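A single chain, nothing else alongside it, follows as structure tokens in the form predicted on its own.
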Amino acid sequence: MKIELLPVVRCEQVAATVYALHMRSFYFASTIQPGQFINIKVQSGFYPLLRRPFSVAQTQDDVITILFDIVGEGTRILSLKKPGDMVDVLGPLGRPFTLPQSDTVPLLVAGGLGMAPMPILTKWLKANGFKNTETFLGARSKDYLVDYQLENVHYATDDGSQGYHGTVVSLLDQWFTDNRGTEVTVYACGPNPMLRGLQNLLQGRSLKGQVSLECVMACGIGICQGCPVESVNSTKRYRLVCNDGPVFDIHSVVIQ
């Protein structure tokens, strides 16, 4: 883990309000693992004061990419970055995803911009011999679907404007019914209501899963204690998303 000033390669709009920021760093590109994140100070000075956490979406040679939606002043500032601008980055942070058993099919499940860690995860799984990954992507409508560098995508929208009419969890449940007997490992990221539904679905079917939790993280390294998540059946009642996660066994945490 270290702090570097990274030069911006480019910042491109990939959906209505979603941007991909590409930054150059051999260190980060060679050390980041799928599911880990970086903490960015969006500009010099004291405003915005706190760093923002972002999943690393992809690496290519010596370039790392993050995906973000404009939701406040910090992300608005990031969306205006130009080639050559410098970005203050802390990382790599957090615990990554782990490989599934060799005889399972990886299923990637994401809601909205919960898809952000999935492109690098897809690349990593393929590099480790898992060629048949399936991706399930859900959103409110087709305007909010972001499938940047995803493969074998099954779509679900709440309003039925693209793909399955319903939630991504319901779509996955249907896939399980149609593919009985297939050994799978689920990788998920998205809003908590979606993750709670997914947790219940996997518990009911006695299936394994790993979940990357989304959380506001002020420091990203465990000092501020601002990102607790309750444990299940553990002597340690609370764990920190930044240090103990953001990736957890989906059955090991209470998703609020």
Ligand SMILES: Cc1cc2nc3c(=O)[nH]c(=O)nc-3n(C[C@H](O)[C@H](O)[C@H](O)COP(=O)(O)OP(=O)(O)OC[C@H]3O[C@@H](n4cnc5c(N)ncnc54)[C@H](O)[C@@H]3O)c2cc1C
The other form holds:
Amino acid sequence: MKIELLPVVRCEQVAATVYALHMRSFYFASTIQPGQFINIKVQSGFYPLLRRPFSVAQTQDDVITILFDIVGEGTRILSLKKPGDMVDVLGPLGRPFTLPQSDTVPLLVAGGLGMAPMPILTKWLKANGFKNTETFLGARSKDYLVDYQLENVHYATDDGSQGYHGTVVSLLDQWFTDNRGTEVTVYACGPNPMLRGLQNLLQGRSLKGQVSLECVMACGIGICQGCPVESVNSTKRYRLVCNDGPVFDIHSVVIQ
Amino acid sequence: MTKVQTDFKLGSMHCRNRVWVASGTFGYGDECLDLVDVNKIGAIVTKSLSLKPRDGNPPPRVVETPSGMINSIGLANIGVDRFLEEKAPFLQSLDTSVVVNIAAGSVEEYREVLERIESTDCCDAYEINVSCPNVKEGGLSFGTNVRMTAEITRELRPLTGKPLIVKLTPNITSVSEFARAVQDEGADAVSLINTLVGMSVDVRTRRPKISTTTGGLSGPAIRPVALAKVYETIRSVSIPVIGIGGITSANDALEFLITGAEAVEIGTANYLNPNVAVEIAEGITTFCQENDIRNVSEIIGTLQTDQTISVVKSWM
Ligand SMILES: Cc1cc2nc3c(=O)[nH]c(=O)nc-3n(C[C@H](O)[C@H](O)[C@H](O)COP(=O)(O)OP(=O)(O)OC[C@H]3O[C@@H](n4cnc5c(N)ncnc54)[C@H](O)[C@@H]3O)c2cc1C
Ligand SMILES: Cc1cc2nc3c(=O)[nH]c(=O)nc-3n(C[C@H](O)[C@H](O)[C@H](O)COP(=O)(O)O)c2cc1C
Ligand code: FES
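Since the one above is the form predicted on its own, can you give the form predicted together with this ligand too?
All chains and molecules follow, beginning with the one already shown.
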């Protein structure tokens, strides 16, 4: 874990509302594991004050990439970064995804910008011999589907403007029905309502899954106790998203 | 270059410097060793410990506000027994002073936690967090009641020869009254301020942004309030005052030392950079060198004021 000032390689718009920020760092590019995140101080001074957490979406040689949309001041400032600007980054943070059981098909399930950790996960799975991953990508509409360095993508949109007309969870349900008997490992990230739906679906079919959660954080490194998620079957009522996660066994957490 | 003496003695505790890390903002000291040279911190104040482990409040527990943040952690902590088993040996192995912060829901609980810690000799001082709900008095904070604050001090004082620091809340009318009361009961020092009560609402959902509606405001936003409270306290007690609130740089820390604080604690700024206390301590040393000051103590309480104006005319 380190704090480094990373030079911006470039910041580009990759979808209607989504930006990809590429930053150079040999250390981060060589240590980040899929599912881990970094905590960014978007500019010096007191506004915004706290660091902002982002999943690392991809690494390529000595460059790391994050994907984000503008939801507030921090992400707005990030979207204005120019090549050569320096960005204050703390990481790598959190527990990464773990490899699937052999002989299973990895299913990557994402809603909206929940796809952020999927490109690096796809690459890593391939490097570890899992060639036939399937990706399920859902969004409100076509404009919000962020198809960035994903493979074998099945689309779902709430308004039917692209791919399956409905939620990504019902699309996945249909896939399960069509592919009975296939052993799978599920990886998921997205908005909580989607993740709750997925949790129920997997529960019903007695399937396991790994989920990457998001929540508001103050430190990202386990020293503030600000990021609890309720746990099931645990002696501890809460676990910390930043340290115990952000990747959890999907059946071990109460998704609010 | 002038050699600057930075050390600080409080009773039996000897600190390398006057820059500590505040309770709840540095975990138990073992979470971010990659990022911090812990042996260069003046003292580590632990997360508040209670007798039993506490789960804390439901999420969301934190929200950013202008130049600050509001938290409602609910004193989530591992409890004194697990602390002694899992955390104390590491803290003891450090070449840094350790201050155990205690939070409790009753006077008996304060006693019991302190006695358990005391029996192991794993720390150099105690800081008593009185900003906790008093179970017996309907959840009202001990720290907003001068009688209760004095009683806790009176009960704990005979139990230890180590420095007893009482951490005061700013959510009262006159902090100096509380400082005097704990001084009279034998406290070795007071530290202030704990967080200010604050609130933030999500206009879209019309819901409070933290689960408990109101929480504790910290960060640079509270620094001027903290400094004024420290100033008020320094003029009314003779025991050392430790300044806390919104400190992010050596300059901020110097404001408190000049006003008369004997040491400072760094809170929220640790979340941005866990090594900030070390950097602040180094910055203070640099300031001394530049100004030909040989001992940081020479800065303390050197505030230049026009007493007549500040007392008689006031600002209102
Ligand atoms: C482990 C982790 C990984 C993340 N990865 C990504 C990512 O890859 N891409 C991406 O775009 N976003 C990601 N997020 C969310 C991202 O951190 C927030 O969108 C960002 O902090 C918002 O900052 P802001 O200053 O622009 O908005 P703010 O003004 O701070 O907030 C705007 C809105 O976003 C909400 N928000 C604030 N912080 C968070 C947060 N940490 N998580 C969820 N919602 C939040 C607020 O409640 C508010 O409604 C991640 C969060 C976590 C915890
Ligand atoms: C998330 C968080 C948790 C805290 N937990 C404690 C605690 O357990 N005990 C305590 O005495 N003070 C606690 N504090 C208060 C700080 O120690 C400090 O008094 C306060 O934050 C003001 O300093 P700052 O502005 O530098 O953060 C906490 C503060 C924050 C932000
Ligand atoms: S964000 Fe501080 S403990 Fe997780």
